[in-house]
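This document starts with one chain, in the form predicted on its own, laid out as structure tokens.
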Amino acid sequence: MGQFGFFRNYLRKMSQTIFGVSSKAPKPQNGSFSIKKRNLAIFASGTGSNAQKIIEHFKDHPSIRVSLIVCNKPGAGVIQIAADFDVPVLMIEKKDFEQGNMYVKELSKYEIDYIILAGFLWKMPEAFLNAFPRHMINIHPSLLPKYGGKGMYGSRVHEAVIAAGEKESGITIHYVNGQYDEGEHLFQATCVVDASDTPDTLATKVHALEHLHFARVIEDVIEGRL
């Protein structure tokens, strides 16, 4: 018997070297192993539409969790709507939002491993570049690079767009780098421009597409589907 309890221990630790298995490997719970979660950063200066379309895509998610939003602007609907999920707000100030890596520091308290861009008026500096590169996404309301650049957005794109005799518009997911709206592509959708079409009429076409589209591209993204 003691010749058995010999080979067995020296089996157990043979597997455990071919097959990596450790004793001090994390033991699943309940039956199955916990999954960390990839915590997303929305920044978002407005209503704050398409940030609640995207909390409650993720709401019940088993990998992915909306777990900040970040605002620029006292009074946005966007406030509201974090309140409403429970989700905390992170309010920045523009100078320190572009000298320096202060909110860069504040974000890693969260964990945050996205930063989702939902109708986030400020460009992205130089420090939130760099510690985030490969992980900014940005949604602009036309088919980039048409109407897109500093200045161009809300209702500035439609008008120019039904201005330009446009026969369809649409939205456009993509990565964020240096330049406004320059990143590369992830996904377009389209709409068409009736002859009849105002801005406001336009623009209700243009954020069905974002409601639509944009979480679950961003859950394409962040699982590796995209």
Ligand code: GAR
Second form
Amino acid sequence: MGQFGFFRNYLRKMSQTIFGVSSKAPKPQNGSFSIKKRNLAIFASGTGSNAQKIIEHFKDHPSIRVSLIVCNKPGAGVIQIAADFDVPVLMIEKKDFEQGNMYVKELSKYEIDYIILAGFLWKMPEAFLNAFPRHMINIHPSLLPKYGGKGMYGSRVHEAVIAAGEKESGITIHYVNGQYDEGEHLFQATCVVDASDTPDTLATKVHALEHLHFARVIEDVIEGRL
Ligand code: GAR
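With the form predicted on its own already on screen, would you show the form predicted together with the named molecule?
Zooming out: every chain and molecule, the one shown earlier first.
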């Protein structure tokens, strides 16, 4: 191929390694490289305040974007948030979610790289765990391993923390495995539980921590800083 052909191939290989440019990516224009973005799917069942923060955080990000919202609750607030930000929504049914890999295939159409669970209340089935090893991240509104597990979500967590007389609570961001709230921890942040706190006021403090940290932690994981 000659000296110059060899050099050109070498440069192409290096740019694929450094910038993640796939051979199918559009050709560089005006001397700039096109970077293949990493696509996130956010799974959410409720209001979607964390989903919104994540969408906003990655709105103009050079290499990460929210490409899909997956929801299991018709009428959930997160559906309107997706519409406001022009993010497509995939509504899922429990039977199809738990059996087979129909939805894994659906996600592959969006070339999803990471799954983010932001208030999603179904256990992830085998098909998803196998398709996204160490590429699935959950947020939980307590300092795990305390106050986690089946049935521990939303205000139930805060009620249990207050009933136990805890002096602090917080958030845990962790990889997802086959058990509720048991995957490897990536990040925790704490807040004080005051004697006057109710489940609602504690939820507000915990939500503030979630909104402050979740998107940044996701970014750190994807970019290899965590
Ligand atoms: C968040 O507080 C999240 O930690 C919790 O659901 C809430 C969703 O709020 N997740 C769990 O309890 C999972 N076990 P949002 O819909 O406003 O983002």
